[in-house]
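Below, in structure tokens: the form predicted on its own, a single chain.
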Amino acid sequence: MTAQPVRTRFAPSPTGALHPGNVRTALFNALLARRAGGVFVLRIEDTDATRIEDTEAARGGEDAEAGIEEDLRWLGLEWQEGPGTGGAFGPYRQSERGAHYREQYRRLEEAGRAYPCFCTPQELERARAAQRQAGRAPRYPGTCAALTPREVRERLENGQRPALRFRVPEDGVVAFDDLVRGAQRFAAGEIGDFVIRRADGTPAFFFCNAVDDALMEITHVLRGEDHLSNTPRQILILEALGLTAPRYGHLPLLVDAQGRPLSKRRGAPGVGGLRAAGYLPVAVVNHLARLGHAYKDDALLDLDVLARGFDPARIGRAPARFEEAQLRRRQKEALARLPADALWDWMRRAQVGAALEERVPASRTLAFAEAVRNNIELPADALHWAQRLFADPAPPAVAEARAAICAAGESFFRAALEVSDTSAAAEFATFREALGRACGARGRALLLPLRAALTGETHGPELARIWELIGVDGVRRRLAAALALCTS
């Protein structure tokens, strides 16, 4: 860490919902800033107006930027500077920063470090094809690099609209110390002159991205490894402008359980989808914090503790695997911490909340939440158990439960019904002891058929809690149904 105050940023484009990859990027930058007592900046990179309009049209007019901000706040990743918050380095939307970019373009052109390029896409493709055929890596051949002022003026007068290219030195090396990957070296002569302003006047991504980082005094940038090839270009731009580049760190790729790059097309969940499904933000954050980053403590941690343990040096270089099974494990840990009232509130606020409130008697909501807490991961699981426990008649038993009921036999359930009609049925413990004596069964041979009869499942909440929830009358109805199944 340097003595300079740490300033990190997350700079999404509002062209789609946040997914685990870019949320992890936001999280790592937020943790790095929090660890140092620094500033986490949100900057919206919205210069591609066409893509943004297409995105919002596809989302039924929904504001993608608002969705990004909502997702970040839900995860607890509040920014200290950015849209809606302000700060000394605004504006924080690139669409509002055109004057900054024009000034930097002017400086580069006056210094001879940028020049207009009139090459058409077709001409550029022909040049690339010829280079590939000759066994060379494609790069701009410098067609417009030596145009005279007169030639430029004539082409402009003829209505041609040029892009603006950055003039890369032919010799030298671009070197930097990557926070994750260590020392990096790129030969400048292999980069080729690149476009920093398109022919339509819009800035190229890596130009405005680099300029904004420098002007906003960003000190550290953690981003995906797909941006590694942009970094030497950005360093060259900032050196030419006399601006300070941040320290860069490039994060490993996220892959799915099969080792394939994580993608929406293959069903990778978005943050909005995780929230809608009922995942708790602390579970999502703890899962993402460990994707490619090692913590000494594997427990569920809050953001402050995660920040204290965060260190770019602990970020690996190998692809990190996003596995829903691990996310569900974190979810169970998070649910285990909730008091019964908070657990029920989480259930009822979910998409299935109305169905749950309709099914679970108002007087038993907290008892139900406590009973099922160890058997649920998402609100949909809670609805499953609400239907199992409170529907009358009960849903049909699953195949394994039917088999357990039939294996116990008619005599078992006749004895259970007789005992349930005595004072021994007041509590499950006394009922279990009395039934064990009556039929000579104990352990699994006693409890499995009882569970199957009362819930239609062979696993689930503690039987003592189920007994209290459904009551003796409900128990008798279900035992009678199990007896009927045995005799049918």
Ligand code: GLU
The other form holds:
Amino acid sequence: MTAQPVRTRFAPSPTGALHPGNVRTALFNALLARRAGGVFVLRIEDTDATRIEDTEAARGGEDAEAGIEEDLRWLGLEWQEGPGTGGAFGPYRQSERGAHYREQYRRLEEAGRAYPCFCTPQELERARAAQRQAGRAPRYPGTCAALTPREVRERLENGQRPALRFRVPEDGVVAFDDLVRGAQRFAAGEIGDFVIRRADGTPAFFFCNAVDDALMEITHVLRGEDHLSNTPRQILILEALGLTAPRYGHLPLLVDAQGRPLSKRRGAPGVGGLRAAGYLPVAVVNHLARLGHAYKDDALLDLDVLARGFDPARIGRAPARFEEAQLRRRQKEALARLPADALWDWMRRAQVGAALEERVPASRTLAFAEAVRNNIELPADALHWAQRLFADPAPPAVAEARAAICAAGESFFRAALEVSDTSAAAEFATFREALGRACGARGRALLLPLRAALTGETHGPELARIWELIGVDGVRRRLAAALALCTS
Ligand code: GLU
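Switch from the form predicted on its own to the form predicted together with glutamic acid (GLU) and give that structure.
What follows is the whole complex; the chain from before opens it.
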């Protein structure tokens, strides 16, 4: 027997921009499919029409689905089947799949596995309150479970609109082997009959979600652990329909650096925000790939290598921390790998790109990119250095730099200016040597005041590169300004 091809999916509801939690879900499913040479499906879960319209209105009519697709493409998570791509199991938008759901509702009703329920929200609430008071967990009391066809007809003729409720077996156990959490068991009797189509005709999310997974022959579903309690209900629905359920794996929660659930309100960045700030997709993907999943290799890896090392058995159960500091570390690794031309290109395409191009002389762009490579994380940091190195007059030195300049004193800068007027100034190495001989200073005592004078800071890019970028005239102007600072 040949193994069934692996098919995974990402099934976002287009209610807003992607955040780190759902992008990690997309990534894990994409990696699982890629590792097996399988298919990664994108399905848009847009049955909740009012909520989606509200979000689009709130975003100024911007299409949330388009935003999601753009974010996924940016991260390199292309889907092999989905909206725009097509495939044998479409359509891939739930709003276009009404006929499939109607068919499955019909089958459940015919088999007696679903029944119309006329209970009003008030009646249901009263029943729940009574159960809670009696110390029992609230579940549907079965009021409409045994209505006769005539009773149903009468109510329909009265104009009452029923929900459709799934009939849960009285006893037995729903058991499944979660890819992450291992063996799970839920007593069917504790679930209670549940609504699969609301009285207004809209389908319940978990119904369409389960039916589509089965009809699209999805084999593995990795998703947030907030969906764990849906799973037994989904398995019951698919069993009743004689459809095959995927294998489910529930991912640990994502929390922020303080251990609180990630939330947009508390400033968790969206994917669009990370892209706009200038994060590189490979950095984002590498940080996300480690959130809850352990890799043997801590290096920056491309998607193929991440896929090869991906294994649901390596997903932990403890909440995983999304920390911007870690993301920045990955960003530095990603920048270290870029050739100078790509590095400059990355800066100049960012929001600050125009300002950078204005500051950095066209003949120095690659040398500049190379010089600042290890001192930046985002394009905004590059602009900072462009201003430090090319603005004339230079921005005022920071307090530590002023202190270093004053500590070196007048004689140091007089000597430096003198040497800068000789042939030794052609290169930083010869200048440094000649200045050392002239003023007797070495090491840090020599380099720190020089750095402070040339950049206005006490840390930064290599001095030899700065020397090249600023040029002897620029160097002399800055040494003169430092001298003026100590003599003022
Ligand atoms: N549309 C659901 C969500 O965005 C999908 C859940 C699932 O992956 O099964 O949460």
